[in-house]
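The chain below stands alone, shown as structure tokens; this is the form predicted on its own.
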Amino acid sequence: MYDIEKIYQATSVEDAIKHLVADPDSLIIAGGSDILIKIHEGKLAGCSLVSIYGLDELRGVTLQEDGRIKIGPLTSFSHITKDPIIQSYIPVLGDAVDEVGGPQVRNIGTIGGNISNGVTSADSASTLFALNAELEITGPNGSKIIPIKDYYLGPGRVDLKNGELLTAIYIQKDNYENYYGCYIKYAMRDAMDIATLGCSVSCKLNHDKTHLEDVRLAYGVAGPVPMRCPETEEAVKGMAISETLFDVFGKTALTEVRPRDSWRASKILRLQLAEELCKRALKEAIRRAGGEC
């Protein structure tokens, strides 16, 4: 049984905003794969919900005239994995969301919900960080675009004020063209498990594919929120592809991550994973870019 006081089915973005403003304590529900569990566990017992799941205007993947990829926040994980635009331009995001739960969860769970619950283990988040994703937030006073790094305020908290909705995710052409990525999730089980640590790398090679022209490194569960490692990225830009490159990459990453002990894993294990996974992800990203390791 689900202890819900009331639920309103929004008919448009404007209608959803209107009801969220009128009832500031109400919560947004989309696919429901996260929030229904919390209600069932009693953590949100008696809450009021505004459902946006029926808003098809917030669903789908499109390639804009300016080259940006637009992802609707209600797009399901399984849709993203199979979408031809994602497969052609940013397959690493399809790989990442394919790590979420099982098939049933991936059919109902949405990418917007995955990043809006604010958890550091969200499988899509680190890859969106590595792609420099931008988020469109729409509220009573109109829309604004913010970098995804500014969306996370702390564990379980994102920058959505009263009446605001996440209405689009954008990936700029400059952030995916000629970049190749790899996401690696380490979990205690092979399926249906939350990441002990997640690592996403996106890289671009020089013209003869012997040097690393640019790289972006992002983690989940290496800190209280998903995070980038800018010092690590700068440390290896321009380096030749070699074991020295991977050693510097792994060692420098350890100076930036901030994992903690939890019942899932110790801080020591997570540090070992952070060093090893980033090297493996970079090697695979280089291989996908046509380089040799």
The other form holds:
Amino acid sequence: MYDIEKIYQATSVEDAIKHLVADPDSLIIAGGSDILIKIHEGKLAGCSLVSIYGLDELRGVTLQEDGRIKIGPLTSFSHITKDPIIQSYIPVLGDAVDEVGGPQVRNIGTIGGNISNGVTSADSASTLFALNAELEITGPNGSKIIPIKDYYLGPGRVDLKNGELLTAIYIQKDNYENYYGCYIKYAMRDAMDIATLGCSVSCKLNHDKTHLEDVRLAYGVAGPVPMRCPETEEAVKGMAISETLFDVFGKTALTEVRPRDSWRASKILRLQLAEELCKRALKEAIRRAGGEC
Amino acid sequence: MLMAKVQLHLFVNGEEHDLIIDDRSSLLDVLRNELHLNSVKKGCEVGECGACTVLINEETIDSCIYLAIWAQGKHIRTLEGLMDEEGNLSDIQQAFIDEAAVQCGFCTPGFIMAAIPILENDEAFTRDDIRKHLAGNLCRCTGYENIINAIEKTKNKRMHKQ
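Could you output the structure for the form predicted together with its partner chain, given that the previous block was the form predicted on its own?
Full assembly next; the chain just shown is listed first.
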């Protein structure tokens, strides 16, 4: 039996908002794979929950008329990986969430829960940063759309005010069309493990596929929250695909990341990983884009 | 702590059930304590060991980190549902015996349930694919090779029958 004060099952987004406003101390539970574990460990013992798990309106992936890809925050990791729209347009996101936990956890865990925990190691987060994802937040005063980088306020904290919930994740067409990505998770095991470092690269090549027209680099566990490396991106834009490109990419990334020592790995190891993984991810992304390196 | 009794209507191994449960229960507790399906093992209780694996609408989940109230109207399958009406073992259960894929046996029902989506999928699975699908199940006796052998052989037999 879970040590829960009370649990309310929301019947719609409006209903969830109403209950979150009425009970400001209550927590939103989506797939539960993090919250229920914390309750079990005693960390959230006695909490009140508002379950949004039953809200099918927040599930699924759709291609909007304007070319935006809309991802329902309650879509499970396995459904994202298997989704034909994800496979056609942003396969890197399907690959990234396929690295989460094991199959049972990927069947229950949701992408919205993954980013709303605010943890830096979330496998979906760095790739969503690299795709310039936008988040729709709905609250008592209606909806607003914010860039994903503004969602993260600090470790374990996201910008959800009382009564607000994440209701959609959007990827603009400009951000995925002709872009090819690669996510590399470095962890001690191949499954059921949290990333020591995660690195996601998304890139676009020029017409003859010899130069890097645009690139976006994002990390998880390289700082307190998932992060982009804007200086690194600027440093290599327009460069010819060459060893110099990869050297500049890796070296500049090192100046931007801010990893720390933790029981999982030392700062020195994480720095080494940050330099190496971004090069490997960029090489693979270039290969996927049809370039040679 | 407030307790709320709620009604739960669900299908387990094809049978319809109407239960009154405490809304704080995990699905694991309801399956074991209310429906006495003791194949569903209580292991780590934090979704790491996979011993409590059941299928919900044909997808594997750890029933320890699934609220029973979420199972409203859903179809659940446990190991008990694999046997035929006379209680004969299914091919995959027999294969676990034949391949000596059972040591202490505690992880076995979870492993077998995790294998069901592999066996019921029309596509071929490499040994590596099978490993990946079993990554959410732990065997503390570390008898993994025989478990993979049992699943691979059953999969091959089913593929050839088609």
